[in-house]
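Take a look at this single chain, the form predicted on its own, given in structure tokens.
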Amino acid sequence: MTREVDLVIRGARVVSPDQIIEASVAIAGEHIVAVGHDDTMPPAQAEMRTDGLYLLPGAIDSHVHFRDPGYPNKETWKTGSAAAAMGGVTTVFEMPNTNPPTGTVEALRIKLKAAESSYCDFGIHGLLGDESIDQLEALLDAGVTSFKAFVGNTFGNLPAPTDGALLEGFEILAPLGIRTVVHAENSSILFRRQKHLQNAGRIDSMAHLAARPAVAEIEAINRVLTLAEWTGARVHIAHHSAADSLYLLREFKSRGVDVTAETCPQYLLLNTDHMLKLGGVMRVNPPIREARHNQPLWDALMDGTLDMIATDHAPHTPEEKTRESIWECDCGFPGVETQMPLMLTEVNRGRASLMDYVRWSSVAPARAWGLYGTKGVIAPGAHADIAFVDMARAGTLSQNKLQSISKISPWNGRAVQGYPLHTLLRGRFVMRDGKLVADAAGWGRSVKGIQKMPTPKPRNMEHYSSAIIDAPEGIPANAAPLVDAL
């Protein structure tokens, strides 16, 4: 006798990176147990008709700031994860520039306690900096899934790691196969240029862009990928903003460096024309750039140079975003709730396919963070993480309706077509009929236990700091003998 399942979803179109098929989906507990013809589905306690809807693997946002602990006026885990659930996002990776920064086991435990109220599953990026180098392995043991290095400065003003610390961090993490997210801007350039602009009395919105030119991104990416290539470390370039630095991703990928990269809706769809109208609302790091950058970033997503979409969800209060001087406007804005309708609108416009979108929003991040198979796919054995999407539904984004505490957004008033109607996380609805399921708070859990990164491929280990320190008289172990050329 066929075992009864909890739910059968009937009449939907299931989307993968390769195809869209009409199929039904059976769910038992937290997992998908069958995908196929309606007649092949097992008996179920409940059935759901979804005619005309598309089933997408729940989006995985590898770049969010939930500000918790430390900044409850901006966001909390509960409100940030609620925004994720409303946006069809079932897994997030949260950044370490909270207070305290996630650079010690004690700080991590505080964050994990806050995350107990999460509506979505989550990973935690620990802090890679000069002061946390000796904590990396302990942080991994305590629950960190990955790391973040703020090579460019941003909210929290965490000091950028020195190049020596960055190299040493990569040497520690490369043999472990752990990926490090990098905010790739040259802090020295940014600080010096900002100081010049402030001394000149510039407080206008365009001064922020002037302080952070594309060359700062070019230089930092080149430096980071050089160190990654040398050590064999896995890296991820956050919020890629400039057309001018794409060639570096292409070059280092062709050389076998394990680098993934994200861009965000703001870099694809906004530019300085919008900045002139919205001012500090759009202040973000890296900055929104000139219109010439938009299409090359789309092209890079299409050809695989850029791997995925993330949001850099970075909430602040309206008061913190609307001050007279651009330098006093906090950097960032909410995005985890609006990403899916924004991108689905572009799909409806023919700019990409739904299959492309699934690759960018779910499959690629699942692969990058060692989750693919359990997440990132609608298939037997996978978590039942599903966004139910109505591609015909049209509406207007409203900052006042965001779940985030941050009720200010550059997307306010933007017309969209294509919405997630329901969000299923491990077999349980966390958003249904466009409304948050209130008692689902706390259903989210860490992905640490299911994360399986590929086999590490460290390089040049005989030159690692640890090898030099441990070798007699400072000679690297297994080093080639010196040849006297005289």
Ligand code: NCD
The other form holds:
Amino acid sequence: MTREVDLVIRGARVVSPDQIIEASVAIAGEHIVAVGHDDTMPPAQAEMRTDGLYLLPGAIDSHVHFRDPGYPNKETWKTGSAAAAMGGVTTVFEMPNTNPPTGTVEALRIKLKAAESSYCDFGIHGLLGDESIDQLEALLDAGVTSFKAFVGNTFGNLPAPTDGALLEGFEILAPLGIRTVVHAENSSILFRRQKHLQNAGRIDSMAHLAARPAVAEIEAINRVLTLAEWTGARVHIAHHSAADSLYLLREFKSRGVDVTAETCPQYLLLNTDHMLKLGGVMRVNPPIREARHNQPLWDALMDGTLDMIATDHAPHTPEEKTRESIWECDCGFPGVETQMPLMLTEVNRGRASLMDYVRWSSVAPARAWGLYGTKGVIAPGAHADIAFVDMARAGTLSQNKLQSISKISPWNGRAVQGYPLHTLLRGRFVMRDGKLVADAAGWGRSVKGIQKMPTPKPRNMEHYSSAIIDAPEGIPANAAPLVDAL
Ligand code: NCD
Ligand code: ZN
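Switching forms now, from the form predicted on its own to the form predicted in complex with the named molecule, please provide the structure.
First the chain shown before, then all remaining chains and molecules of the complex.
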């Protein structure tokens, strides 16, 4: 007799990047064990009819700031991950600009402790900076999945790594196959511009954009991809904001560089017209730009130049976002909870298919971070991470209803159609019928144990700092060994 499973979901439409199939899904413990015709489903403890709903692999958000440790007035792991669960997001990758920053094993331990209250699974981006270069391997051993380099200055004021340190970091990480997220803006341009604008007495919201022109993004992406190509390091461009720098992604991808890139709903759907109305609420790095950037970014998602949607969930308190001078408004706003309804609304408008959306929200990030197969797909053997989506449900986004402590959002009042209704994480509901399942706090865990990056492809290793330093005096490490040097 067939063994009884825990749950059979009947009558759903299962979405993958290639197709949408009418199917039932059987779940035993944390895993999916069958996807197929209703008649083939094993007996189950519980059954659920989901006629009309779409089952999407849970969204994987490569870019969230949960602020814990350091800024619990802005967010905690519990509130941030609750927002994720309510947004159909089953896995997040959390950023290191906390206090202490995640650049030491001790700081990582503090963060992992805080993450014990998580509603969603998570990866941790460790900090790649001048101070942490000699900690990278220890951080990986202790549980980070990946790294982040704040090449452009932003909240937390972590100093940008010097180019020398960035190159050395890539030399350490390339042979390990580990991917580094880069906030790609040129810090020196930003600082000088901001100082000039401040000296001129500018405090209006447009001054923020003026301080961070697209060329700062173009220059930084070019530099980072040059170092990545030389070393063979895997990199990921965070929050890609400018149409003008897309050509670099196309160029370096065509040359075989393993670069992935994200953009965020705010760069696709908002522009300076909104900034003029909303002011400091919309202050974010990189800045939200002129309307001419919106469609090219969308086109780049469609053609694969941009790989995925992330949110840069960057919560601050309403007070911190609404000060008179734009320079005093903290940069960033919450997004992990609103991404799915916003993007599904665009699907309903015919701008993309649900299959495209699943590629951007789940499949591409699962591949980039070495999780694909266990996550990013609804298939036997995968984690039962599922967003149950109602494409007909319409509503209005309201900042007061957000789980995030940061109840201030540029999306407030925006009409949407298409919502996640239930969120299943490894076989357990963390949201059901649009409500958080409170006792699921702590069900989330690190994805470190299931991460499997593809074979590393380091290049030019004979020129790495380590090779030069370790080589006997005057002899390049790649030279044929001398008999008496052996
Ligand atoms: C982020 C934050 O608040 O931590 N802010 C932002 O404007 N995007 C930092 C970041 O991702 O750059
Ligand atoms: Zn950033």
